[in-house]
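Shown next as structure tokens: one chain only, the form predicted alone.
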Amino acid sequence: MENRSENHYDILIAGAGFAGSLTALILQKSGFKVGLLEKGQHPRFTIGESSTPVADMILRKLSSTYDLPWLYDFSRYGTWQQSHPEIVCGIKRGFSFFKHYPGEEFTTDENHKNELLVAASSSDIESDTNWLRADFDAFLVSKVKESGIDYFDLAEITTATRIGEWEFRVSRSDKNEVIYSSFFIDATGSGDLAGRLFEIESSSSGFFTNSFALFSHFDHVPLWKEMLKKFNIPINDFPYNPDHSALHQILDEGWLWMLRFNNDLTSLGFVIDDSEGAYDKLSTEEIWNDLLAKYPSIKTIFKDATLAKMPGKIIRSARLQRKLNHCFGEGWVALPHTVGFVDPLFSSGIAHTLSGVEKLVDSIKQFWGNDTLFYKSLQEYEHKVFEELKLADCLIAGCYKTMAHFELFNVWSMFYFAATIAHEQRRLKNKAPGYFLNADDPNIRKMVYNSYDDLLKIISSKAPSTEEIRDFTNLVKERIQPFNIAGLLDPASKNMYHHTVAVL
């Protein structure tokens, strides 16, 4: 690329979380001048912990592919912690999922009928890992400026005209500055920069999930192992250490995350349904109270815990679902966490991102300089993330459908995990990647859209018989087989699923 004089870029960047500045990063490896906005400033509080293997396998796939050597040690929790451990992060093993009943301790049996795990990995030196953001996007930024990329913090873009190329007016401290670039990249995060800038609405219209949450690090959480124990409930066919997950406290409104750091430090939040809108006129502290009120048990993991000096509050979301009605126009595109978001349930931000990222920054290499086919690029960027977002979503969906009904959650869960292993294949078949989750299978689609039609009409306007839930357990083991290498409802398995991790 052609030197140009100072503010003036090929490509700029606004949002300088984990996407945005690996997108800068790699850009400038690819031989863009490439310039990084921040509204903010580094370290600062942020969610989005929670990694996965498709997410590790796409930072090593970035790592090899962009020369990029240092970023391959962040894709397990073994390497993580031989080259960075002052950055910290947490062990995730796999995902765990835990039943609880209104005014009931927790409680489960020998076929663990109230719980569920499913291993992602092999041993914690394999394992994916929990990223304390702060710490993660703060390190990314200081290889950024490492590199020599511009960047700029405590900026805002109060402005943007385009005419052949784009000139942003930035308000920055005291002071406003002009930036010009051919190209912009929306990576802050959500839809208000695009809805300002370039008038396109976000919306949360066409989902069917309906969630927010409710969510803070705390220090001094019991470790949910204990707990167990002082319950009598018996851990020794646990795949693994449940505190060494992505832990899901299941409600029947909802759910708590519980993501542990190696630090002492536990990001928690509670994600409610609220489809029914009977939280809308209820104040954080009414909600957070109630819910704890409600369940014993969940009121035991709070009972010692402190509120985290950062952020040191409870913070409540919107409505979590939202989506870009278009996320790019000319000279611009939006990075997948700006475009939308359906819900956490399944720790699939990260990886969702990074696939986006490992898809624009290909459209850009390939097509830069050829307008005709790089807007064409776009054009199926957009699809696939649409795509992506609506599969989320009905996975997700089902979910929340079947919280107060566990048996039908685990089995509902399953779609998502045989899509996962789905992809999973498809990249270690070093096949191109598609889309995420294998969202372009028809197969994968239609397994999924018409058994979401199937458990409506099991669960619409009475609670499921025991019947019907046999029923859609065989129907679901039936349509996940194809893709089924990791035995998932086998009744030996008695939910707990050792050997659902790819080789990696």
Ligand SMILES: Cc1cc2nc3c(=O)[nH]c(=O)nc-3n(C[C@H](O)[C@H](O)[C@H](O)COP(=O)(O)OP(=O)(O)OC[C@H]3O[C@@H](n4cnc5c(N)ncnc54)[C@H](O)[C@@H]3O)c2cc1C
Given for the second form:
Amino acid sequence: MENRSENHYDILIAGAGFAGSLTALILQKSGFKVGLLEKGQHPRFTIGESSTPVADMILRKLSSTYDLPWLYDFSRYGTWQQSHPEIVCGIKRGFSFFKHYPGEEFTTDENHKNELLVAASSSDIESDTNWLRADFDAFLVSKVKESGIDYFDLAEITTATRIGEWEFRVSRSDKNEVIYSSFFIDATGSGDLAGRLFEIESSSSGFFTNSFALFSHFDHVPLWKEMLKKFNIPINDFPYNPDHSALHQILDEGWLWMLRFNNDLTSLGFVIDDSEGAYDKLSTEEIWNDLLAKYPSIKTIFKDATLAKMPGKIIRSARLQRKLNHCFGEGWVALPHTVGFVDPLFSSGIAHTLSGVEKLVDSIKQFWGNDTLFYKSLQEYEHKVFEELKLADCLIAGCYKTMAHFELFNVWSMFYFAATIAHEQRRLKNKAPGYFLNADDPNIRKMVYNSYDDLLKIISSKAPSTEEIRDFTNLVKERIQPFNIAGLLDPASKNMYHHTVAVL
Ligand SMILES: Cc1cc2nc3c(=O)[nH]c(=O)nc-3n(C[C@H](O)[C@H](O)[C@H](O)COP(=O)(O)OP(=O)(O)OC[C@H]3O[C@@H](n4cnc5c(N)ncnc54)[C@H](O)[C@@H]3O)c2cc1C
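Given the form predicted alone above, what does the protein look like in the form predicted together with the named molecule?
What follows is the whole complex; the chain from before opens it.
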């Protein structure tokens, strides 16, 4: 890389979320002169908090490959607490689902017919985490500054011109600047900037999933474990404390996420299916209050909860599904969360983003200076990210289709767990990671896409019959069998999976 003067960079990155900051740190370690630009200022509220085993595997790999030893500690709850207890996070032992029915308090039976708990880790120390993004992202920015990377906050790119290299005009609160770079990475987490600078369209077309979210952070949210106790529901055979997980309350029309941090703060958000377009005319308050009125146990969750200071309000998203038409062009590329998003149901965003960072920094390192090979690797990157979004969309759309029929939801969700276990195994065996969720595996693709068609046949017009549910369950069992090292759908487990931890 050439020796570059002030305001001239090999690579300029826009967006200092965890992905932009981490990419900047890695590329600097790889010898590039990097600038990082952020339109806001840290610490700031942002959503997207629950990590997964794959996310943690990638953090560990990035840590060792790019000599960032401090990053390793954030890949498990235990090491995080030892090294950085001041950076707030929560324990996430797995995914928990509890099904609620309109007008009824939460109830279940000894076979856990309205529950599904899937452990991802075997102890609190080894567990994944819920990241308080305000803290974690601000910490990464402090690392960026510490390592001498030029950091511009409260900065907006107004124009981008490319004649051999990029010339960015940047407006900041106190002055305007001109920044030059050979290459540009869009890590802004939405398609807006790529639309404005490169005229790339971002749209929702082609997605099966159609959902939006209402969310915030709250104080004084009661423990779900305590609520279950009040309902006389035993939890002695749960694989873990449900408050130490990505806790999902499943409704007919969507779900409520509950992600608890270790400082009494909880991230709560409804994600609602809007495939019928029924919510356009309703205010946020109306939708929120209707949901609480419809589901009594959900109402109890919010009884004493108060909005946390940050953000201090309930935020309503637009339709969550979006995808750029292209995720790279001459001299630029976008990270996965900028390229597109499906839905947070399986907390796949952080892992997907990290898998994109992993792929891109590898391409940049390998092919920098060889335009032909670099272009080819970016084409491959685009194919990967698009296929990954497509698979995630189908997996998640099937869940929305089945939320009113929990038995089927339970069965359908096993495709996600099978795909993710397959991907974990690939990584644990030190094979090339390929596509996220093994979206490059024809067997996984065939299994999910064919099964989605089969699901639609029984779900589209009427409530599925007992026989249809039984036959579909058997079909799923058979189809996940090649990937099922965790006893998924074994009736003896009674919806309590203690051992999906990826083992070889
Ligand atoms: C409702 C919801 C819930 C989610 N829950 C989860 C979850 O539980 N688990 C999970 O794994 N994933 C979740 N995700 C996905 C997760 O949020 C993303 O994967 C993650 O935020 C990606 O990080 P990022 O750094 O790429 O982008 P972001 O976190 O979006 O950061 C982008 C940064 O760019 C800055 N920026 C924006 N525009 C500009 C601009 N023009 N110029 C400069 N800077 C700019 C922003 O201020 C921000 O700091 C969720 C997403 C949503 C929408």
